Amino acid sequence: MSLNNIRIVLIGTTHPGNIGSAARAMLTMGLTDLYLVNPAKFPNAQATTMASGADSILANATVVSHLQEAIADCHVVIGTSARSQRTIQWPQMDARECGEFIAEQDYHNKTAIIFGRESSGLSNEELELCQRLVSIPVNPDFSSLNLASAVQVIGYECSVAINHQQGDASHDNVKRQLVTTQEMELFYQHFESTLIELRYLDPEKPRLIMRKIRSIFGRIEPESTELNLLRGILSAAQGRKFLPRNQRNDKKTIN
């Protein structure tokens, strides 16, 4: 993994100074890829001032309207959250474990680390787009941590882990190349439409079925060939659902 393959995504940042401070923290740790989702004010002179020389990060920052746009070409998506997830347990890590996890990724796998709004963090819908969650252990009696500090801590752990890996000549460089978030979203749409056609999922009362499906495959992190296999199975299920059983040419397989 390279630091160049790590993308920092800031969602709905209210104060432009926080964007500038986050850019400064990024460049200090060797991170350069910044995406902004619906920032309140950007570009802005206060952001430039707080960047303290990290103008290149701001100049090359990409502004988008939706989180899906920011992570479409990413293979691994990690959300930052201090909240306990009761409904579904995403794999959770602390900042050091996050750095080590990212360092173990294939060189071609692009990783997005998502930071939510200053006041409310990430919404449930945004969390559903993440495969893992990361938190920063803080003093439980004073857990206030500003956005730039959070970016700096996680960026530091990523930098240390990646530099350590690159310095280890005996490290096994054979990694898994994962599919992009956009490919996974198409798979989830295919999965949902298949469940609806099979009458397993009621679109009027979807409950938490698709959220659980996302959680399962987020933990599996399939490769391209595995995803193609799964989509082939879904297509076969869609094509066979209308045939009477006696016309399906079912055959028993003997192993």
Ligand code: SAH
Second form
Amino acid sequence: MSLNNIRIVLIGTTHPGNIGSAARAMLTMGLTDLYLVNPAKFPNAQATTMASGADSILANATVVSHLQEAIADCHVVIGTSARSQRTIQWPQMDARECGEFIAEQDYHNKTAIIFGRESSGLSNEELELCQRLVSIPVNPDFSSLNLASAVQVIGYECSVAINHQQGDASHDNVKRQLVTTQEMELFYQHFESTLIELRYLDPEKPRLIMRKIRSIFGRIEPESTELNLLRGILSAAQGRKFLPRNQRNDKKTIN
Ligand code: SAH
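Since the one above is the form predicted alone, can you give the form predicted in complex with ligand SAH too?
Starting with the chain above, the whole complex follows.
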């Protein structure tokens, strides 16, 4: 993995100064890819002031209106959270483990690290788009960490872990090439429509089925040949549902 393959995504940042400070934190750690999802004010003079010269990060930042646009081409998506999440069963890491996890990725795998709003962090819907969560361990009696400070700490851990790894030739073994978020989203849509057709899932009362399915496949992090196999099985299940065996042709239904 290289630092160029890490994207920092800031969601709904209210204070433009925090965007500037985050850009400064990024550049000190060698990170350059910044996405902003619905920033309250951007571009903004306060952001430029707080960037203290890291203007190139701000000038090249990509502004989008939905998190999905920011992560569509990413293979690994990691959410940051000040609190440990009890409702969502994603694998959780601390900042150091996160750096090591990212450093271990194949260099093809683009990784997004998502940071939430100053007031309310990330929503459950946004956390659901993440495969893993990272928390920076803090003083339990004063746990409020500024957004840009969080970017600095996570960026530092990534930078240290990647630099260590690059100096260690024993890591040159084969690594797994993962699929992008967009491919995973198509797979989840296919999975859901199959469950609906099989009447396993009632779209009026979906319960938490798809959240659990996401949790399972998020943990597995399939490769693209594995995903093709699973989609083939889904298509076969869809075909079986609607046609008697002797009327079925072999064409696969792809969503
Ligand atoms: N009141 C919010 C705090 C948001 S702080 C809440 O309780 O969630 C703004 C953002 O900074 C968070 O969404 C997260 O991205 C990051 N952040 C703050 N503290 C963090 C911590 N201890 N570990 C990881 N990220 C943290």
